[in-house]
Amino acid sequence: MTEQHLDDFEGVKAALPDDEMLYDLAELYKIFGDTTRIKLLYILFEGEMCVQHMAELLSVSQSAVSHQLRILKGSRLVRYRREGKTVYYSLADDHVRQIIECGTEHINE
């Protein structure tokens, strides 16, 4: 390896994130590997919504929606608030929208 290539190699090696961060990033992107979860995120683009209404929109059971929302909540992609017995979900922050929009833009190129 020439000295220039060695410098480039060491620079690339130093720029690589650590394994724990790469693992966490890979786990985050796995969450987007389910169409029901993607649909739920698209629904939440419009604002907060309760499980019952999301289930009706997707024509699936409330249990199925709750299961997917639990996964999204565990990945900090959605948040919730309780009003009496009803739980309302919303996107955790605008980064979630940006991730989806960036992916959509990429596949539409």
Given for the second form:
Protein chains: 2
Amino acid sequence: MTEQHLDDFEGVKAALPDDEMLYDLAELYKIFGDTTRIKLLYILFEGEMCVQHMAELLSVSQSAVSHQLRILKGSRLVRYRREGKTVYYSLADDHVRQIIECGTEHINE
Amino acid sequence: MTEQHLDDFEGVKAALPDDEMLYDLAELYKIFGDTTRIKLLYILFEGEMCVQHMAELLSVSQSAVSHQLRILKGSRLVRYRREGKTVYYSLADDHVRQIIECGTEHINE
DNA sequence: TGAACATATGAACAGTTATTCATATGTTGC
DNA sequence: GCAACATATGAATAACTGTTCATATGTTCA
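Could you output the structure for the form predicted in complex with the DNA, given that the previous block was the form predicted alone?
Now the full complex is given, and it begins with the chain already shown.
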């Protein structure tokens, strides 16, 4: 006996979000798909921190951290404020936390 | 006046999940960070579908779809059942939906 | 202004990844 | 067994990505 499967191509096609949104969504997840960036975000869960300290804490070069923060900034996942020579980064909002919690649930299934 | 920022390296370090979990988490998000895979998952939101139909629907080669399904299978995000020559894929559980909804919220902020 | 420091950025390189092509595996019906 | 079909898979290639190195920008203080 045959189970039900999708034959209505047009119906399914219509249910798909538009390409732009699918692209944006993939771009967002791509950002979480790197351990350095994930670590940076986890650090910022604890509060704000300057670039050099993040670099030291993760044993990564200052340049690498800066490059990654640029990406996080570009996606509006983090904010920053300058205080003299130092720049402190922090989470932009609570979305990051939610997204990471979502993924963590699957991992710890 | 100085705002509060993190100085307690050891404290923050202790708050970080272990490397293995951070790695797994990044690997999971990496999977969602590709438009073809996101589209496949969205299709499966509607129900189960065979490989060739997915390929046609997305205008991607059968081989490409199969390769991507392999990755999705590997992360236990999709299931499959064989019916004769045909293999039908479907979502493994509701985690996928939750994770994607989480990301969508940030996009539509 | 100039030295010292913190961060940002461009170019180059190495490693990774998605697709394609060719082909193998697996299933059905003759 | 064999032809036809559906799917899976390995190798090769092109595109993308993260890090490093060198250097630029920006800030402070003397």
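The structure presented is a predicted model; accordingly, all values stated were derived computationally and were not measured. Superpose the two forms; the largest set of C-alphas matching within 1.5 Å is the rigid core. Numbering follows the first chain given and starts at 1.
- With a cut-off of 2 Å and the rigid core superposed, residue 95 has a Cα displacement that falls short of the cut-off between the two forms.
- Look at residue 14: with the core superposed, its C-alpha moves 5.0 Å between the two forms.
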